[in-house]
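Presented below, as structure tokens, is a lone chain in the form predicted alone.
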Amino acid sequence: MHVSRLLLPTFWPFSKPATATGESKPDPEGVATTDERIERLVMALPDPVLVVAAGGKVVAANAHVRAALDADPLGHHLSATIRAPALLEAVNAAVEGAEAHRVELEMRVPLARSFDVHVAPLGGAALLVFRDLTREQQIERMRADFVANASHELRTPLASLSGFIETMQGAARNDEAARTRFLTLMRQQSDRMRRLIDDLLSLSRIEINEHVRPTGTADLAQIASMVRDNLDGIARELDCEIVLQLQGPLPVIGDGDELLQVVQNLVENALKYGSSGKRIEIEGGPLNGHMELTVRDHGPGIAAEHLPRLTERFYRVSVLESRMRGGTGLGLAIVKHILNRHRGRLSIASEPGQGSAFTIRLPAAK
């Protein structure tokens, strides 16, 4: 990427024109100025890097820093992209020639991010090199959360298994009917633990990469059709119909496998808790540069006080009903974190007796 001459301070003279692709031309004769070499170095570095001139304007920024900040700071005052007094003070000091300094930067929008920023003087400007600490911190948090969640949620099925085994070794040792019944219950509890561990691991993997925005494309209409086909057998067993009402292809920026998990979780939830309405509709279409997909059921609905908490880990409207239906309490939490990674949104509309509608909204692919 070539930095426009108009955006550069007077200390940074450029003599080489840009190519049609925006990259600086090769310098076979080795006559490029020092400032041109610095510009090329900024663009080539594998880390997020930007250069700030006196006055606070960003005069160089590579593609990595734009991806890390989820914004293009080039040509704008640094504070328009990063509102962190400590970092701005360090930049001003570096512009005036102070020694290199490190600043810890916490960003909350659009997602929580953590950076270690190296701020160094650069001939009347400041060079900022960002080191992303988000993944490291999320791994540590994931370990702690996994231990806490697993130990809490696995306690009940483990206690049940232990009780069944004790009974079969004692009072029901020679009772064939009791042994058969207990083995069935033990299988159910072991299946529940397996689903719980699978969901916990899935959620942990998603959270580790939640700050990394996908760059591929996927078709929500095709995904919805796949989910309908996958779950049609379960729907028929419940005497329920899954109906597609889609306005053509729905291309979005995203990871197809993760978005398949989102739609499948929503439809599975509708089957578990709304199949009494006998019909589940998957509707979708474009809206203001985004694509929306809604999973609607006609079941018992959800009271308003529960709606804000539905995406919390292990939150259940009815703990007993959720466990009876094989729920882990993590399905909507997984949906939320996948949508966060995709810079998407989930909205929920429901009233008791009127069914529920879960709508996802994602940036459309061009």
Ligand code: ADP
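The term rigid core refers to the maximal set of C-alpha atoms that superpose within 1.5 Å between the two forms. Keep in mind it's a predicted model, so treat the numbers as computed, not measured. Numbering follows the first chain given and starts at 1. What changes on going to the form predicted together with the named molecule:
Once you line up the core between the two forms, the Cα of Val252 stays within less than 2 Å of where it was.
After superposition on the rigid core, the Cα atom of Val262 is displaced by less than 2 Å between the two forms. With the core held fixed between the two forms, Leu201 has its Cα displaced by under 2 Å.
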Second form
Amino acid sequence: MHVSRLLLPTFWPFSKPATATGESKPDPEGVATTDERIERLVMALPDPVLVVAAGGKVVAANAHVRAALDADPLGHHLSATIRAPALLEAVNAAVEGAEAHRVELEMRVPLARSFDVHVAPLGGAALLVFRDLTREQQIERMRADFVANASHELRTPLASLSGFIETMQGAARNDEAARTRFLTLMRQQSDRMRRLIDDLLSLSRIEINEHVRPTGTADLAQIASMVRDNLDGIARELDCEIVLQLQGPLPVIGDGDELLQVVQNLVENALKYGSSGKRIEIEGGPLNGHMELTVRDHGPGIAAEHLPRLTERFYRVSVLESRMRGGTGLGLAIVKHILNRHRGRLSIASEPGQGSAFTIRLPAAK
Ligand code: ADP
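To test you: the structure above is the form predicted alone. What is the structure of the form predicted together with the named molecule?
Every component of the complex follows; first up is the chain already shown.
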């Protein structure tokens, strides 16, 4: 890519041919002037970069800066694209030869974005290197939210436990029946804390490995039948039946233990929220070089507005119902992360009153 020379104003500060300065090394074509080289350098840099000449006009801008700002500032005064007095001041100072410094830039339009801009003097002009902080800040916010949510989730059962202990030490000290009842409730609360901690640890273990693609193979059909065997007893207690409808073996590239957790979480959810439908089907077969497995229930289903958010950590349609059924709000987040690591996909189809179908799709093994 090359900036048209015609766009460079006459006050472009690097207007002497390189050969005349005698400082530059010969370029392959042997004809580039210093300003052409600077343009090329700006174009070749991997970061969003622009050069502003004295007077404020943008005289070079690479594709990254156009993408980052969602505008083409080239040939215009910088203030036409960025209205930030602190940045404009820093640019003027750099043009006058002041030392390089950083300016934080918050943009509201066209999108809310934040940048860290390094403004450096460049022989009578200013070089601006942008670092997009938007994504970093988003991740930081998500991390902070996650810690707050996890702490809150753990604090709730802990508060009940403390309450029960206090009561047993005080009012219920000599009441055998109350103590037995409280111990049962305390057991439930401590089980809930254990499930939460187990899920949090699973999630962090999976995240650590998320960029490492599994190399082994596993058979989804075998996994489905193991899950059915594991959960058959619970299904029976709920007066529900788990039915396998599999088209032969379903070999995929993957980690058997992790995929077992995926299918187990989906069938557990079908039992927790959809057992009123009396029947859960696990269907599977090959499709376009992939293997698909669907866990289908005939329960109450899920309203459309919740579907895109179900795999977010701690997102639940009803927190109360999830807690009542021993949920942590992390089951589908774990499913999503395991599938990400496997380059697999989860799709959810559901309609209120019609039940839900959770389909996973994974690359088939040869
Ligand atoms: P939880 O531990 O709460 O079950 P998940 O991440 O596994 O957390 O699921 C998130 C939410 O998705 C659940 O709280 C529930 O509201 C909804 N959900 C998941 N599976 C089903 C299903 N088969 N039928 C209806 N709702 C479901």
